[in-house]
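Take a look at this single chain, the form predicted alone, given in structure tokens.
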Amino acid sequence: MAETFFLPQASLDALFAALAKDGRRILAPTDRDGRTELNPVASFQEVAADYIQTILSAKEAAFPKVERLMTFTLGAKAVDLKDAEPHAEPTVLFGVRPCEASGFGALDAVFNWDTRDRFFNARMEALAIIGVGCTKKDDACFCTSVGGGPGSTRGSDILLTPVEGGFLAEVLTPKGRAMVALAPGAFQPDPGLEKKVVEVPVAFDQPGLTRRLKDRFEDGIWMEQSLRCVGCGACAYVCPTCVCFDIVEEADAKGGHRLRTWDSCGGPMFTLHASGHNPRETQAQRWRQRVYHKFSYYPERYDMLGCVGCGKCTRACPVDMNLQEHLAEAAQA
């Protein structure tokens, strides 16, 4: 059961500076070349103090872009191999929305399906977790048609709600309780506050739409909404879900590292075979990919889905697409 603290804004810097002396980096959202973003800061002057979303995902925390596999070396006789270690800095994500948060958790459902995945899992476990809840949306949010919501604690270790004069903290897990325990000046009895989020109406059926999947598989819906697609990746890169990836090697005559990156399934070479066959050649079965990955494969595996909401891969499209408009036509009978 989650126990509750006032947070008054005055105390964030002393929680700073508490968890920068335990030896962790902070990762916050700044304002910087006109951009939102998470950055390491210093201090809670740099956090950014009005956005609705940075515009690449937190999941880089746990799943960088690229990672170091191991490394090797070509001898005379013989190839040296050598496993690389994680690179796991013990990291705060400070101010990440909830449907961030709880995004985590569909990469671990994968990052730990058949074999625990060290390099994943040494990052969570250095990782911590203080999601600040929504007082603002925009069209593209759609957290609540997906299980989610604005005060949503799922994923968070604590959860700060904006209140007058600071923030109502709800603390949720051991992380959450261990960082409290750096700072116990900063956190004050919880006097009775009230948790205001912002209203997200529901936008779809989601449970139908994932039932209306088992039925659509031929359906020319796709090719329709993809229409407008380019392939780019743009949504995949962006998403604090979207778990492709690629292992690829970079090498010379004296050896090489070979390196797992990120990768998408919109792309065309995503699943191109060495004998050059396709099996899904067209944009439109590309795109069917996408919704059925998350909305129907993801259910079948993991009891969950591969989706959180945020709306970030409609933000980032170059033309246009809206994930939720386009679930919502998916939706119908």
Second form
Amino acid sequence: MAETFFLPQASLDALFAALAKDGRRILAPTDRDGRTELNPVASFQEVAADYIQTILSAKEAAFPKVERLMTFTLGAKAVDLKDAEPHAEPTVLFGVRPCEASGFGALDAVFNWDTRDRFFNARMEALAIIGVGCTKKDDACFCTSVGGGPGSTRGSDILLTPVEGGFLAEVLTPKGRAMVALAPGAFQPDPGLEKKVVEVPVAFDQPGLTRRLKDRFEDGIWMEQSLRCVGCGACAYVCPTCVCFDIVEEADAKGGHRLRTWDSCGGPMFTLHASGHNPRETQAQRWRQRVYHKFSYYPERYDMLGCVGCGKCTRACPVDMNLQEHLAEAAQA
Amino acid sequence: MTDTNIYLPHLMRIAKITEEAPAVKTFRLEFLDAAAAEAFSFETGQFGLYSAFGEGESTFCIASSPTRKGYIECTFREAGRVTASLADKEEGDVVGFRGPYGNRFPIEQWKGKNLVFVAGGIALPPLRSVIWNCLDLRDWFKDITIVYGARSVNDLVYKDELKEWEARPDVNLVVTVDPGGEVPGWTGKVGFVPPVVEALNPAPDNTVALVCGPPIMIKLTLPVLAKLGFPPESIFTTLENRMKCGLGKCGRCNTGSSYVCKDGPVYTLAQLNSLPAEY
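Switch from the form predicted alone to the form predicted together with its partner chain and give that structure.
Full complex below, order starting with the chain above.
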């Protein structure tokens, strides 16, 4: 059971200062150049006052766009290979939405289901999450259709919910309690605050969708839905749970680095064989893979969904594909 | 923090290069690090990721048999950036290797059975590992038949080993080349693999078939085997989907919920029939 407190808005700077003094970087949504994205902040005043979602996801804190896996120096008949240590800066993610906080679980499932990914794990260990529950939503939001909710505590170490004069703070994990201990004066006894969040209507029957996908593989809807998809990959790059990656070389004749970068199953190169054969050569097949991966293969393999209903893909799509609508259609008989 | 870097390859020295066919080479690789060599073992059917540092990694099977200790071999065709760079290497050069990855051929379950190998072109290497593994355990098996086809005589790989198998009384080797691919004095067959298999008419009883080749050869050979009475549970193949990690994380080898790199690359036809045909 979570311990609850009242966190007055006036105490947030004290909390931020205490976290900074402890050597932690604070990443929070800020409004810069007309975009709300996670950026390092020093005070609560810098945090965006009014936002539904950042455009990019918080996953970058644990799974960066580009990450060095190793370094090599090339000599005559010799290679000097150096392991790369993960650069895991102690970080607090402040103000991420409950959907995004729960997205790290889907990344963890892949990075650690068999062998353990040191780079991801080191960053997760150094990461603490202070989520903020949602009092606003937009048409792209569908967390309640995929087992989440605007006040869900899953994935957060502390979940804040806006109340008059500050926040109701639910302290959920040892990492959360450690943050409270750093700023003991900031958290006041909970006078019995009511947790009020926005209502997000359920858009489709997800268990039904997952069942329905079992016999819908050869269906024409994947072609119909993806006809306007341009394969840009924006949906994957903004997704809090998309974990597929590429491994690439950045090198010259003397040496260089091996890097891991984000990738997307939406592009034709993703599965292209050296022979020229491509198991998923059409956009319809690649769109189907995206839906099946998240709503059929993930449940089968990891007993969870590969989607948190944040709606970032829908907001980012340049041709207005709407995941929630497409899933609702796919869930129907 | 106890996790190790699972993406870090072993450094291997190219001990020997064999030119197999136009643009096809075999590397024999030995570990630079004695402790890594000592700790290493693999089983037939498994694969690895081979590094040409500065260009990247490519996925190939381990083409040698686990019964031959102290080295691994891979056979590859020059097809892209990494394989072009590998092809430029000389004996004594250093490359990277991660593995072994994936599942294996369950050869101990085939004790007392006949084996029929069917391979096409550059897809003999994965079966070559199994063939030598089984020949080194020859007493375990009854009849061993190998059908190998290539576009032309020049495109046949492992030419010396084909002669060796040809000469063995305990191996029935049938080599064929596509029509027009023969040369004067060619004593093998001329024709595509599927009809050659059909004419050979191997008995399906107590027999395991292993099929590996280009998609079109597999596609046309499987119905022949079905017609001959081979049940899907007795037909094995190995997939080579594009991979980056080999560890069930990068996401590109997914075929349905199956990771080719973890649940494969070895599948029975019965297993493949339950997966989407995305390979």
